[in-house]
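The chain below stands alone, shown as structure tokens; this is the form predicted alone.
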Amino acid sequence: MNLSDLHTPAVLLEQSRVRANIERMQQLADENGVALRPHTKTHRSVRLAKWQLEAGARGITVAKVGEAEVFAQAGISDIRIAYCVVGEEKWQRIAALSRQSRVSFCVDSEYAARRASAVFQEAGVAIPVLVEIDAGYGRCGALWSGDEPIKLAKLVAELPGLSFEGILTHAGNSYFGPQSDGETLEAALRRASDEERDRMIDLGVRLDKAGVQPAVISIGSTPSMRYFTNTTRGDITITEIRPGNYIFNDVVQVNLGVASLTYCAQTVLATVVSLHRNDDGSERFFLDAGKKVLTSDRAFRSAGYGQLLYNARVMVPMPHAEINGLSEEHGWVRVPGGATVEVGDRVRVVPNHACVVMNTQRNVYLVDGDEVVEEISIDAQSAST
């Protein structure tokens, strides 16, 4: 099958770049003596976790209970879901899991602890929690630097049905970009990157004073491991990555430094449906793409709503147009000059976002240039809780 095959919009996976990705992200794990464990919630997709594990994954992450069950029910054996999950209900489905494959989750209260706990332990079982830190983002998680994570890890090393396993931190801060005046791209990612290591050693290192050493110290962005390198403190180390967006890449990842545009696996194939000429002699165009694929996310440092591309095969960009505004089913384009296209034209694009774009979608293809190798099935597409 050609791409011209398909119907648009659609999401085209380019194969080799996939691969790339995947392997390049297990060297670095390797490389700094860490388990790989990626998070799913980017592809959503079973038959792309099985690359990540044949590549040498360790493991995978999920952000639902949903997901840990999608996925669980396809074979895979061990899912970290990286999230407070608080709820009895979904508690009980994460016991019900346990018995199929090795599950754990987070907590960052008491409440949590003690209310997880009680469900467990009526239902006979013990689940591998972490601690989850604030470690600079400032979303949840107990603050690294106090002492609420020590008292949190020794309550859940202490509770029935709770196993303490370690602690766990999601360095989002890695997407604000330089954070003072003359602060370049590459050094905001390098503190960023180098925060989120420090600050989970040091409070690792206190935690085993305390009498509770974490088997697990767990970090990753993307971002955050585009300088990662990995220390150790006495016996005290990083021991797990959980990048996502890697598998991909977008505009994000291109704009913040962390990835070139030929790193970029994900494109929307979009068709051109309607073009005119403004009172001031630039154009605009219309794609039957919109914010139901492409998604109204912003990129860092874009204006735009992902890239178009003039060439897909080695990546170049459109010049000078830019999708400057989304409805529902149609992408809004604007050129200053003579826009390079015609109505029924296909044009590919990069999307801010990759991971909303997997989320919009039931199947997406994979491709080698533009034939079309397969269709992939997104299997967590719907599991939202």
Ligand SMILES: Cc1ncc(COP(=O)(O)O)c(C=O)c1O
Contents of the next structure:
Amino acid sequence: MNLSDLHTPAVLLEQSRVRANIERMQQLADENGVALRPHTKTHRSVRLAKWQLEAGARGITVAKVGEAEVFAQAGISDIRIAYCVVGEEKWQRIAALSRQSRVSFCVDSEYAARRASAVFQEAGVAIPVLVEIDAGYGRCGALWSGDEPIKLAKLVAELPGLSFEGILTHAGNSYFGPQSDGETLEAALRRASDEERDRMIDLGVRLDKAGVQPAVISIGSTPSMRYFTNTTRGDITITEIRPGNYIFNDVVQVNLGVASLTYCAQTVLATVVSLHRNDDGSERFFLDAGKKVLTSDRAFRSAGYGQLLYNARVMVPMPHAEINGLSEEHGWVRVPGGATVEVGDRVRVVPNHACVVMNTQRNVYLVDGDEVVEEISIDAQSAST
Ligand SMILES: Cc1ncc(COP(=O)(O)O)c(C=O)c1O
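What I would like now is the form predicted in complex with this ligand, since the data block earlier showed the form predicted alone; can you produce it?
Following is the full complex, with the preceding chain placed first.
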């Protein structure tokens, strides 16, 4: 099958780029002596998770209990839910899952630790738990610098039905870019990465002194891995990284300086359905891909909703064309100097945020240039709880 046989819009994954992205991150993990546990929320596909495991990943990460259920059902034996799971029904599902796969999850409150413990004790299981840490992002997690993580770790270690596995953070602040005048993109990435590593190691040392040594210190986001190098203080070191987006990359990663366009494996194939000349000589055209596939996520330092390509083989951007608007089923493109496409042409767009694009689809296509190699399913597409 060829690209021209596909109905549009369609989400394409360039197979060789997916493989190269997997290998590159695996190599970074191996060189730094850490386990790679990719976050599979990016693709939600059993097939792609298995490619990551075959390349050397030690287990996978998910955000939802429902995702863990789908991957466990597919035979994946080691799953970390990198999320503060709260709710009796969810803890019961984790207890049931633990009979099938090794499943761990996060807590950042005494409430969750105590209530989860009661559920697991009743079910007669012991579940590995990580204390989630806020190491600078400001989302969930006990603040790395205080005593709260130590109190929580001790509590988890004492409570029946829980076993203390370690600490986990996500440097989502690596997406914020430069934070002061004159800070370069590279300096900002290095700062976020070093802080994530050093703050977690610092906490690891304090936990060790308090008698609760973390077996696992888990960090990671795609941008904070760009310049990651591991360090050690005594016995304490980073043991695990959990990037997710790296398997595809996207406009966000390109604009942050994390990846080049040639590392972007995911594109949306769309058809030009309308084209008109404006009074000022510029042209506008419309794609059959709108919010429902490109999503309305914006990218760092970009006003557009994805990067149109002039040539998808070598990833050359379409000059001057900007996707400057979206409605549900239309991408609105403005070309100041006149368009190089006509109605009926097919174009490719690199999305701003690859992970959410996958969540809009039931199936996507693995491609090798113009050849469609295989249609793969997004197995955990509806695993939203
Ligand atoms: C807890 C957690 N871990 C890891 C990741 C992976 O980060 P990225 O998508 O930047 O690779 C995320 C992303 O949202 C996350 O929330």
